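First, one chain by itself: the form predicted on its own, in structure tokens.
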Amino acid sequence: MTQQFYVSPEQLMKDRADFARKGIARGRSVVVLTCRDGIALVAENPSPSLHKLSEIYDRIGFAAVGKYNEFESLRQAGIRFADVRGYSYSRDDVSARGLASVYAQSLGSVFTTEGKPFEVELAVAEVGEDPYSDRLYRLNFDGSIADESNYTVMGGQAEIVNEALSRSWNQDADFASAVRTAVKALSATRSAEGSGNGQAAEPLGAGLLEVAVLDRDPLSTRGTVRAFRRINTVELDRLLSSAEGD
């Protein structure tokens, strides 16, 4: 006779959460932070094609960590939602808050009803006319939403990155300074890994990073209403090198 074991719903949810957390912890970190010029999105990501950062709509950006195929499906669904809502109503009706709510419903449904939860964390950012009107939401694997202020960190070793940012974040920084601040904070995880052998870790270089910005006033700076812009490797390398020469 086969012995059967009862697993309570509470234990099942705990096991699912532990599974998702372990998957997310294996991912490299992502930082999203506000500054004077807009919002900077910075990810440790050596892949030139498997993006963690993306545009969703005119003034809305997306960042993710975890399993690529899972957050990529969510990214595409978010773009479709934003396009349909903007076409059916008004472009002004597309907001980071609305998009975050849709993502929360999807993640929560998968967490409670599917065979396994998504191993992802998401950030949805909307740049405002000034830093005080910026919107930044972080979504966990179970659909929970956090309304963040100033910056958010996702992925492996987020505590180390958060600690570094708490000492260096500056709302009055321009994009260049904000990106360098984020890169320095992400590099702190490498310093922690190298502390065991007594060697100081090299800071992350442009080839190991993916960087984008949401421009606060793209119409005057670039002649477009679309705030999202990727920073290519050459521009990023020049930006990081200029800091070393200061």
Contents of the next structure:
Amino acid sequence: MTQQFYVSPEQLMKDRADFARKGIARGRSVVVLTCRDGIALVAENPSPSLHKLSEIYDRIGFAAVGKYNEFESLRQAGIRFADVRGYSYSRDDVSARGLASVYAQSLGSVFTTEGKPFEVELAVAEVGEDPYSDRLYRLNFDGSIADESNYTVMGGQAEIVNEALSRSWNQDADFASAVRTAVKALSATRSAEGSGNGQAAEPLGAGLLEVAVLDRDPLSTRGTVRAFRRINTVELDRLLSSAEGD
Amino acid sequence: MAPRDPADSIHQAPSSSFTDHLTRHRPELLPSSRSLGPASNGSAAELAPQATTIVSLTYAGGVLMAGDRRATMGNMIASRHIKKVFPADHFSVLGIAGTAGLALDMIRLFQVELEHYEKIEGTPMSLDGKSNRLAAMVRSNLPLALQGLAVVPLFAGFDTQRRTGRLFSYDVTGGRYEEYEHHSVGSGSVFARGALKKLWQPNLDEEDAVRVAVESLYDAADDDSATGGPDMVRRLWPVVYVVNSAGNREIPERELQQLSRDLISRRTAAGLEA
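Here we have the form predicted on its own; I need the corresponding form predicted together with the partner chain.
Zooming out: every chain and molecule, the one shown earlier first.
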């Protein structure tokens, strides 16, 4: 009969957390930030079809980093949760808080009971009537949940991006300048990689980015209650290049 | 235990249909899961409000759908305000005749179904896909239809691949029929169709298309007691939606008011009996 080695719960959880953190650190970063016009979601993502950003419900968006198959299944589950809730109660009864706590519970139970924790980090954002009623939740692989204000960064080199954003974030920015701020912050990781020669950061091009926004007032601007809008490459290109003209 | 075939899990993957999801996990929320039990004596149709005439027609660059505002219960008017035409998604609209309560539920489910697919898949459903999903929903209502609670929708949308407006009608068994030029459903539809046949022309512009739709609804209301005409007292006009390459748009009330007033004064001046 084989003898089972004793592993303390602390050690077990620490090993799992280290494993998940390593998985996430390999991925590129995602920034979600609030501004005057709504919430901008900006991801470094070279794929035009495998999305890291998604619509969940009328005013709720989703961003993720980590393992694609894992956050994709969470994204779909979130859409199903929101649609069932909105269908059986009312569209007004679907909130980011409700969705975030469901995500927290499922991530938490996977972390403690399954063989392998999810290697993902999620953000659930809900755009409000004004910037103060915007909701921004960040969820970790272990089910821990943080209620962020202003902006949140996830993924590989979150600290560098976070630091860059803390210097440049501005609540009164419109979408164009919020997206440019986020792209600049994401590009900061590139200069860190080549920091040996002290060159300036090479900015990320539109082809390497995935950008979406949650409009603050979609009903009067676009005649729909759905706030989520994907910014296509052409539009993004124009938006980024106009920054250089300033 | 036999080793599990990984390919097995593929067809067990959750589908991108909201209705399938409800069927599996929350069947009690489906409108079609309602059962009336064994058929009682007398038709259930007399107990529930009925919605009537819907007209739909194609015009240059798109398709239009219009409905009157009356719901009836036997010989009583159950509602003067009911809406029977709704946007299904950005590029399609849906009108319903038949049992109002069931139809409104079906519309709500259909709207979520289309939006759900779009969010899960990241791309909108094709117009043929949408019309087939609606056929499946009508079919699932067949047991209730046989007890007198039929729902007969009319579906119109802009086909973004073919760049044209198309329209589809259904029967209670879920039969789906593509209609050309124009179509009408509901108790006043025979009269509306007669009007459409005389008034519709190829390549109508949008303004004329709206006028034709309002006029054919007027004719339906003239001869069918279950269809409501323009209500000058309460300022109620038909609900009209147009769908073209820019998406769907509801025609504003003040335009419909003007159209209806012109129509009535024209007919008053003519002073004809029938």
